[in-house]
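Just one chain is shown here, as structure tokens, and it is the form predicted on its own.
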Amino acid sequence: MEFLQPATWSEALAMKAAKPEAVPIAGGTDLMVEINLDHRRPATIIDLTHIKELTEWGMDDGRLRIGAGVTYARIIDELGDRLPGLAMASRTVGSPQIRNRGTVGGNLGTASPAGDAHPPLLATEAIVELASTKGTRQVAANEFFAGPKKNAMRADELIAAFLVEPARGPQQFSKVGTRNAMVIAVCSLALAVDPKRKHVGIGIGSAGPTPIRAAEAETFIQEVLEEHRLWERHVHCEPSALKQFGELVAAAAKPIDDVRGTADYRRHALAVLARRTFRWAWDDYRKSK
């Protein structure tokens, strides 16, 4: 196994261009598990832990630009007020040791359907920034996931950052697992309420070959809120509308039966999570009046 350790971002991109098969490593919370279990043996690894730019975040034309090497722990501590949904999801990732090492960039690179960071990125319409020696391009999170553990990256690209607007309203994240902590999700759901745009975003995890955005459910609940002037009235949404909303979220999923749960259970759980997270977020919005 060849181990490469660039000192600069340009050097890292040059190494990736020269060896497209090279696998990047930052926190190592996914890759090292695969290596230790002998599930994967890359010929070349590029260590990105010395690249300062990947550990930085700041504002970029109204969006937060967060380096791919920013850890879950830092998202919780430094960005929890700006990205509450992603911070909630980050708190559910593994143990404190994993959160101190693991990164959203690594979660994106792995592209697991069960990645905890993915639903909040979908719900908030995040953008993934990819870079190579040829330049930089941006891909919407909704278009980034191409299949189970497959993404839209080209062979010579590395994930530089992700961009997302600071929350303009309440956000929620919830997941179902076989225990309360340190568990892969049976299914998960993120919801983001944006009063300024009168928009509700929904991201689903661990219930399909990729993370999923529930577009039809988003449109439905937005029409309900608009038709009944709930944005202005700050009153509760009718239970019948919430029931249909939950059903539409469940219908957007494409689950399978596996060792963690059945497809039917996942659909049922997602309908419940959709209703609950919307009620929690809407109550926060009503209290903000």
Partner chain sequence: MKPRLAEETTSGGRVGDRVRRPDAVQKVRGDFPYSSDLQVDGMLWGATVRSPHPYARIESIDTKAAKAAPGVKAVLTFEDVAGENAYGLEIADQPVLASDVVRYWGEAVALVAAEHPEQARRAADKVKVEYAVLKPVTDPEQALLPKAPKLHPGGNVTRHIKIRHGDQNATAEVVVTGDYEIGMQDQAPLGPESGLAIPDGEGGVDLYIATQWLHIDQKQLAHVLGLEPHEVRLTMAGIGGAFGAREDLSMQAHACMLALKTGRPVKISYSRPESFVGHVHRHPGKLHYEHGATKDGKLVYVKARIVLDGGAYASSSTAVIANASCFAVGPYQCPNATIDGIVAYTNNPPCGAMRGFGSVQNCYAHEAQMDKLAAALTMDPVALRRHNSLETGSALITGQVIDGPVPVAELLRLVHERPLPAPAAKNADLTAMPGGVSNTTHGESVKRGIGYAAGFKNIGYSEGFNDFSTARVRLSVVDGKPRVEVHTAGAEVGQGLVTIQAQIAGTELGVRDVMVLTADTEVGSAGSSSASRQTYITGGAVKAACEAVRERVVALAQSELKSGEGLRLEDENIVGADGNVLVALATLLGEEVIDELRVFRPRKTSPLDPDTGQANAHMQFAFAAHRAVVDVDTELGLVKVVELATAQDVGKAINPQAVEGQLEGGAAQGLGLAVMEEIQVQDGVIKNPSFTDYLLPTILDMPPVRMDILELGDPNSPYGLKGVGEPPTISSGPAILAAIRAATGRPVTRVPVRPHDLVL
Given for the second form:
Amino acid sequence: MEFLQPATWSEALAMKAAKPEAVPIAGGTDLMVEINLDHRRPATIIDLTHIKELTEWGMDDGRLRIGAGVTYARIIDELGDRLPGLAMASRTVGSPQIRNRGTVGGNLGTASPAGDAHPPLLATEAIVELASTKGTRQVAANEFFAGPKKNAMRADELIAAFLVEPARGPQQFSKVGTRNAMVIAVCSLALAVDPKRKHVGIGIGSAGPTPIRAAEAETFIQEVLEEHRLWERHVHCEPSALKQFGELVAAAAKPIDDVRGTADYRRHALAVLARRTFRWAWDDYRKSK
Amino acid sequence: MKPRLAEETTSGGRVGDRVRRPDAVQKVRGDFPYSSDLQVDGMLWGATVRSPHPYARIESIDTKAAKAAPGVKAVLTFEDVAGENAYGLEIADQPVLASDVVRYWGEAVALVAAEHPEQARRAADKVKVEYAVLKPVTDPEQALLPKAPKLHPGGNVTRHIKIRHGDQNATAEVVVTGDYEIGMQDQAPLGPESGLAIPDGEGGVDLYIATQWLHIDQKQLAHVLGLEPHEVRLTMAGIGGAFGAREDLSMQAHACMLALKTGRPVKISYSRPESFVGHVHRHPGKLHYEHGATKDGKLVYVKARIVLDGGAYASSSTAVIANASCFAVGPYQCPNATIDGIVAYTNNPPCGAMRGFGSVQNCYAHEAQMDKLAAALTMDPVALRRHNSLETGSALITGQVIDGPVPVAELLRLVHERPLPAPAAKNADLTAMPGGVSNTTHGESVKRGIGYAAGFKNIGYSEGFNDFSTARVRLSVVDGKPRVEVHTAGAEVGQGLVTIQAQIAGTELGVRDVMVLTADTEVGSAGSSSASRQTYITGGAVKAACEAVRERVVALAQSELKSGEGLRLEDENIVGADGNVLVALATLLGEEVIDELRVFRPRKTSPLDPDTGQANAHMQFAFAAHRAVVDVDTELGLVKVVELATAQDVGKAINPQAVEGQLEGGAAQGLGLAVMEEIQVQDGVIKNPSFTDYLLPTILDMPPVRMDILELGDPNSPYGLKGVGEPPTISSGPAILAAIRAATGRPVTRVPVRPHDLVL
Amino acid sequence: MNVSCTVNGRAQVAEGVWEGESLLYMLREHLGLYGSKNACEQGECGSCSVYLGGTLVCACLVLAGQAQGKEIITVEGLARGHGLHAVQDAFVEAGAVQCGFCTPGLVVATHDLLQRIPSPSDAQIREALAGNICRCTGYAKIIDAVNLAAGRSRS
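Can you swap the form predicted on its own for the form predicted together with the partner chain?
Every chain and every other molecule in the complex is listed next, the one we just looked at coming first.
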């Protein structure tokens, strides 16, 4: 096993270009489990924790650009007001020790359908910035997840950052687990309300081979809100519409039975979470006026 | 050559005091050497090759490539087992290394020792084992069918207990039936199986190990290693919890074999996934019950068929099924009973002892039945239980009449009358909600439920088993002060045995400076730290040895002081009949060392009659009751246990702080089985062998435990004490289930309760 | 490879480290600091909690090489001299220690909590310690210990 520790981003990209099979490590919360439990023996590991720019965030043309190495703990502490949905999701990631170390970049790199950061990134239409020695490119979160633990990255690329607009309206995140802390999602849902665009974004996790954006449910609820002028009237939508919304979210899922839960339960729970999170978000929206 | 072991510190305190644990100081500093921390120069690391199949014939094993791998010093197979390749606590049915057939997923097949653990793991990968895969038997009911393949020469029935008590044709006015299912729980002690074997250069071996019973390990090791017991010496290393998981051999024989082969010290330390296949689990089971009662709520009969899955090897299955059967009715009077308790061999992971063994499984069933019966009678469930509670002088369904305090009705009254926690607050902190910080409810669909349960089990060994412990107590003068050294082989698994031994010696000899020596096989057996027995049995042995020392001190004083009767040893002085100090103990002793060894035996028990299960099979009984208050998100099926209340008779609290710790910790393990803990086995394969998917209760899952600790005094035991450790794990979970049923209105007959059980 | 770092205030070099070793393994087997425990080695139990560069982490999830040049504080480094740190003393006194395998991790995590929040609420204690599994105590006496340590630090 070879351990590489680049000091700069360009050095890291050069190393990845020279050894495309090399595995990057940041917080280690995924890779180290695989190494410790003898599931994986990468030939080369590139440590990204010494690269300063990965740990930085700032505004970039109206969007927040957040380095791939920013930890969950910092997202909660430093970005909780601007990215409440992602911060809520971050609060459910593992334990304080994990949140101190784990990064959204790492979550994206592993691309597990259960990654807690993914539903909020989908709901807020975040963009993933990938880099190689050949340059950078941007991939919409919705396009980024390619299959179970597969993403759109090329072998020579590293994740530089993700870009997301600061919240303009209420956001929610909700995750079902069979323990009251430190649990991998049985299923999860993120919802982002954007009054300016009159848009409702929904991402679901642990309910299919990839994290999924519930596009039909988004369209449906937006139509309901338009049709009944709810954005302007600041009232709740009809329970029947909410019920249908929940069913559409559930229908977007492609869950399986596994040790964490059954497919039927996941669909059921997603419908419940959809109704509840929308209510909470809409309550906040109504109160904000 | 010896690894560094825990310091033998002195402590004081008397029976009944809240005593600071002497070992806690090293533990909080991170300086307490657990078995996985042992290290000596020149040490090799062992790794184990395990079966990837639950059931297969071994066609061949090729170790050539492994032997040639870097750093490798030895590769061993069944051919290297010098003694008989069979061990087991009750039945020697398990090979040290599989030879012709593997019977469960993860069974040990070969061993490697290498300079670095990674070298050992890589070499283990290179051991080529060819298997002819067989269809595993994974359902105990299927295993019992005549057509099932025989997994062991004697067939697949490990033990069948028949209890035939009273009228076998009794009928009743009100009858309720139910089927219940218990999932497979893991003890999950945090310290992994680990130890260090050091060859003595003369064919023998010293093993530093975390085990619940040094001498049973020694006996089994001598047998499989082909050595005399004195050639296999065991010393206790720090134990990171046990709960039944360290009763059977895990890596003990393997490390010894590798050490004897290489002539070098060998350490084996399991990873967490390996630990899941490296020890036995709590038996999963299916229980069918029928309760008959009179219209005014008196139990007339109970019929039950209890089938436990013993997995591939017997371990302590025979004792587990005996408990499940003997206590099948719960702590209630029942004149007629027909119980069939069967434990079967399958190709599932082997099951054995875990805290409360046998009684945990049946308590879920008998308590659900009592609630069902109460509903059928439109009676209050607590009133029904109290109406039928065992009392002093009651006969169990095994015919045994219980003497001493039997405060079942009182325990139920105490938990019932305890004030209830406040209702769920509106806008409560997320951590107080079902689902916790995962933000699944802000109060929507949350319903509160309250449930009650009572349970009991035996303390110590049963069925005529030779229960005893040995203690050596040595009194001398060190630095001008009296010093007592207590030496037993009792396993300090975390329960506080070291503290209790020191308290007893301090009480009996009035000496402040008591040192409990490292447990090892140099002293006689203490029996296991299981069945809640050590405070009673090893405590009894320490007490007896101290009394013998005291008698000699008094005799010495009589002879030195030329004094007659009435001398006492009190507060490090010899005191006359008038209470005046005559001489300081240290002065009296001078250079003299008083050393006494005693063996303590509790009351004898008898084997169960094979046809009727009738006997005085048990030595002592312990009782507890629980009330659970839960909030259930009835739409998502998520549960928050809000509060547990318990009442337990501990006879005498030797160390009240430790007793509270047992009641709280035991309840947490009960909560775990009730709502989250399950080893999921599919076609014989464990699907969740890690702490990512085998979920243990966190600090956010465990509610406060409100306690009533009764000290009613057992007339037969030292200081009147009763075993404490297991009852908290027995009725806590069933109370939670009752509360969940109350909140949801659903029958809920399986544990652990899964969200989909509550909503789909 | 060799890894240089500062552990409990002392400059240390771990020699002959295999690249796949965790910081936990390095602390234990190269530097002889066995206080951080190996209960799960997947970040699920907190028994190996240490400070890395002042931040509470699971040492099992840090690749040994990632500790190069960093400052590490383990449970062995909390107390000054031969005494106990207030958190350690509170754990002993409150009866928060049974088998003790989780204790070093809990002591470090509690130390971190009380540095951030000197008087934590029950909910804050529970959320902060949710990553530290204890199998023995049922946590009640751990909460007592945290409150005891917090109270003593205030006074």
